[in-house]
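The chain that follows stands alone, in the form predicted alone, written as structure tokens.
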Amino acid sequence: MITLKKLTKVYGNGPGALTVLDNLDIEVAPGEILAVTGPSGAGKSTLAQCIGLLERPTSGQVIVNGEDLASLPERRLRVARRRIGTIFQSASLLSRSTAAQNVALPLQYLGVTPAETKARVAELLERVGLAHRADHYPFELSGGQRQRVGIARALALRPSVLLSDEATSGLDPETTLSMVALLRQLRDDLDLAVVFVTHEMDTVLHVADTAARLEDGRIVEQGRLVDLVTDHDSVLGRALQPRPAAAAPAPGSTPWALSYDSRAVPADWLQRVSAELGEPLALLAASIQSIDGTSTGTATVGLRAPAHQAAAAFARQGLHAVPVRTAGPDPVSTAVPRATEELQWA
């Protein structure tokens, strides 16, 4: 487990000092993956530091397994460190060492034997899917390759919380995919606390069991998953909600912006609200997936009926509906008024 407490970083003193980090409270529980997320010089980098004690807090407390590194005097700290493993946004490999030499240097500053050493790598590559390229060079292996052997190497001391620091970005969307069910499944054959540093919005829909949005060095918002995703008044549940482009509504339809506003979104709910409504709904566009085993997500509808009675069936159906305005050449997108643009987060 990890547990932030106040954590605060402030860069410089007296008038001109900067503060980062601004009393920051987070726990992540073995098991669980908490992604943070947040624009940019929102202190993203800075908390991913923080965490892993490559940067010292100015105050507050980092507390792993109950223990708090950041109150460690240097030498204590070296070894504490060891519970924390880091996966960077470059692997940040050796690239005249092979796979297995890359993975085998912690164990090897640590003085751990060549026997053990040797079957310790070879138990890491073949959990990330590479025992075959063992003898490989960093150029001889794919960008999502190399952040395997880099994710190989974060788990070699045996670390109870792993970090990962922008670790998909620049990956295409497909090994993103692969490495996001990577993670997921070494968080649940390992019981990792994991905290996952990314501004890639449809990437913690994939990983996230929760998330939190940095802004400003203060978190502003977190909860679960599901729990933000249901709220329409959820900034960072808009953000991960996607809204793909919708077909024009026929004439003399309105069309209407809905987004699952409830656990208990019945999956016939088009049926419902067209039956109790006494007209037909056209489906214009939907993304709905699952978190969790609840269904959430968007979808856009065209139909003829008064406002008040639709947003009224909407309602009792669990979903939040808003009609949208037709002018201009993206009507969906202003039906939720600065849902992206909100988060302009790069």
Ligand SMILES: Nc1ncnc2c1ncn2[C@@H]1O[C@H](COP(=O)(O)OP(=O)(O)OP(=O)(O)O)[C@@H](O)[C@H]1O
Contents of the next structure:
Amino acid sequence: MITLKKLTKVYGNGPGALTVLDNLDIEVAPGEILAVTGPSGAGKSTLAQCIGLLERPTSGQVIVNGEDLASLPERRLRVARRRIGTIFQSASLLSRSTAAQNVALPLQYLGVTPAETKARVAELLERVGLAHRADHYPFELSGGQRQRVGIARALALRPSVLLSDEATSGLDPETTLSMVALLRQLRDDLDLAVVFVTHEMDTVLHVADTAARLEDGRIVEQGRLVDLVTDHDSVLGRALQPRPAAAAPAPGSTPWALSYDSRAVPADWLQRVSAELGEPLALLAASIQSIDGTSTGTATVGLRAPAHQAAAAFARQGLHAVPVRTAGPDPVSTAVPRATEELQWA
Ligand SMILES: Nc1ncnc2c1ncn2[C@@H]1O[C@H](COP(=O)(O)OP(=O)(O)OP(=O)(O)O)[C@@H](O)[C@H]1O
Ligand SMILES: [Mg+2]
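Switching forms now, from the form predicted alone to the form predicted in complex with the ligand, please provide the structure.
Below, the chain from earlier opens the complete complex, with every other chain and molecule after it.
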């Protein structure tokens, strides 16, 4: 369990002082992965460093398993830090040490016996699926494998919190997905509270249980993924579920942008709306995904019915519907009105 209370970080002082984290309140339960996202310079890495106490917060608390780490003197902090494992963008392995030797480092540093270290390293490499690469050097490993060694090393001291700062950035989509699957497995097996910093929305959707959006050092949105994605006013929710480009509607019909979740909308909404309006609906675009057992989707449909009738029929099925304004002669280029520029953080 990790709790941040009024966490504030100011770099410098006097007129040049820069408040990078401003009064953050965050809680991550055991078995929960919180994705922290936001534009470059928002303070994500600073947040990760303050949680890991690599940077001292200027004020506020970093409470791990009931103890406020931010208030500890340096000597006790070194011990307390073992409760927090960290993985970075580049796994930062020692290049002249094998995978096994890299994972063994934190254990040797603590004076764990060679026999115990050997057994623990074997168990950790097995857990991250790299038992067969124990004696390989970092240059003999793929980027994804190096990250797995980094994860094994981060877990060596049995932390209860895992911090990851852009650990999947720069990996190809397939490797990212396998890292994400590993992290979710570890979260379940070890009941870890995970803080996962990333600017990749796709990865957030795959890895996280909850997400927070940081902007200028403040949390502007946070919540469960499923709630964010189904909240029509959520900037983060829209970024997480981008709407696919729609095909052109038939002449004389109006495109409508719909969104829905399976808790409120029957699975056969398309047929129901069509039956009520007495006309077929043309499906111009659709995307659907399952989060926490709830299906959430967006669709663009084209139909001829007058706007007030269509709006009423959509509303009756629990659909959120907005007619798409067709600006200009090219209907294909008329995107659903949304602030795309604010969603492009990558
Ligand atoms: N040691 C430091 N001294 C002074 N300012 C710093 C320091 N570290 C970071 N900053 C400033 O704090 C702000 C937040 O930086 P941070 O690295 O946390 O952003 P970020 O959200 O991780 O960005 P990115 O997505 O680019 O990694 C930036 O304005 C940065 O210049
Ligand atoms: Mg960063």
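On a predicted model such as this, the values are computed, not experimentally measured, just so you know. Numbering follows the first chain given and starts at 1. Between two forms, the rigid core is the largest collection of C-alphas that superpose within 1.5 Å.
Taking the rigid core as fixed, one finds a CA shift for R316 of 2 Å or more between the two forms. In the core-superposed comparison between the two forms, S262 has its Cα shifted by at least 2 Å.
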